[in-house]
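Take a look at this single chain in structure tokens; it is the form predicted alone.
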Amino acid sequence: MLVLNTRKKIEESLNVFWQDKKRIGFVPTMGYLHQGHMELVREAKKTSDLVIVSIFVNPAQFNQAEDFNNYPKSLEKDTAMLESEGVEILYIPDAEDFYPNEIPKIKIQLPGMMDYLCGATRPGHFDGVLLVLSKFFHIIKPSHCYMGLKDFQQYKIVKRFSEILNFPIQIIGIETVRESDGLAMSSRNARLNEKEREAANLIPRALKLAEKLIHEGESDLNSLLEILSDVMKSSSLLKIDYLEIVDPELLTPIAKIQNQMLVATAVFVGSIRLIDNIQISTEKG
């Protein structure tokens, strides 16, 4: 596996796959990888003919700079779990390259799709996700990207705006890996001690909780959102950050039951910010 640092290198490397016009996967992730980001490499290694995971904590999309210096870090282990699952290129930017005079200050507005969920919590937040996924699209040139569903908002926006700016490039969303109670796996979850984490819990049993209500045919969107909150707040290490019912297609708010729904959460377990979904269809068959 060839580790690399700079855009010159990756020109370098991609350039024949490039000519020849190879499908070239790529997974952009920050790295303290687990299974879920090996499910997306194992999606992409199916139908690729080369390819390449970055590792990049990028500072653009953090809002507080205690986030960011405190995400965890596994390189040795990260470069090992690539390499036994035949990654061909590890990307890991050099930050001076990447960003080679200080980091660009944009505003990129999808009105609707970024107006909700983390959007509303985490204002830029996507902004800087953009930013360097741009940033990752030029230099790379992938036919397709692999994102984990958990980032459904993210998921969606991305794909969007590579709609938009007529990126070649099929944005494929794979579904969510859990723990074996549930709990959606995650980096941060690392960072949670015994407590924390089994109160965590608490989250994916209330989006599992709101599955089975809606078929059983509650229909009032405001009971079901005090119940699954009601559920959350039954420990005190959990705070709300939020919780919303939206269209999965535009992720704006419903008034209603409809076939297609998502119910989105964000929950600070202690300090650390944890984020889930489920997708709920009311369509028989």
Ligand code: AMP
The other form holds:
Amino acid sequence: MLVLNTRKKIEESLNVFWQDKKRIGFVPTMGYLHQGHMELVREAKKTSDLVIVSIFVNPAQFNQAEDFNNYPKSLEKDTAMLESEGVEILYIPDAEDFYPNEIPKIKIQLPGMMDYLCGATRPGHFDGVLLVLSKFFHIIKPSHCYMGLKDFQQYKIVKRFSEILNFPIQIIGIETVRESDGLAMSSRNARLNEKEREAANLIPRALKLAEKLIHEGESDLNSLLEILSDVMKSSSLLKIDYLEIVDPELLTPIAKIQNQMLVATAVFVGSIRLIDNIQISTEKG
Ligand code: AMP
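Since the one above is the form predicted alone, can you give the form predicted together with the named molecule too?
Up next: the whole complex, starting with the chain shown before.
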């Protein structure tokens, strides 16, 4: 596996793949890899001529310095994991090379899609995500980009943004990989203490309950949200940042039950903010 740090090195290595119009699968990450990331990598490996994974804790998308500074790192282990999956290139951008001047401040608005969920509670977050991914897309010129549905809003926004700007890249969403008790795998889980880790499984439990209740005929979304919120509030360690039921295409809140719904939540477990979601369909079959 080649480990590269600069745009020039990427260009030198990928030139022949671009010329031959090879299928380049790209998996952007912030490192501290777990099986959720590896599922993206495995899916990319299945279908690509070459897989490139990036590890970059992008300062532009953090709205809290503490979260950025404490973001866990394990470069040696990450490298070994990627190597064992047969990844061809690991791109760890040198910050100076990636942002040669100061980090640019850009503002991107996709009204509706960005107004709720993390868009409302993490101001500037998606501006940073779209900035870094646009740069990656130009530097790497992948044909496919693999993203997790755990970050459902991010996936939808990136997909829409790429379509609007005609990036010739297919954005592929991969199902959330979970721990045995249902907690969505996340690099941030490593920062939970034992009690917090135990309490955190109320998040997937609440989401699964939403699915069960809807399938059993619950149609009052407000009372459903109250039930879910009570489940999570049964631990004093959990503080809900948001809990909403939205249209999975528009990402705007819905008041009435519909065929396809997304229940999405962000919860502080102690000081660690975790997100998760579940897609619920009322269609039979
Ligand atoms: P991150 O390193 O947290 O920026 O995540 C990098 C990519 O991995 C994003 O596309 C995430 O959505 C995806 N990802 C993170 N956790 C999971 C998970 N548990 N299952 C599937 N994909 C995930």
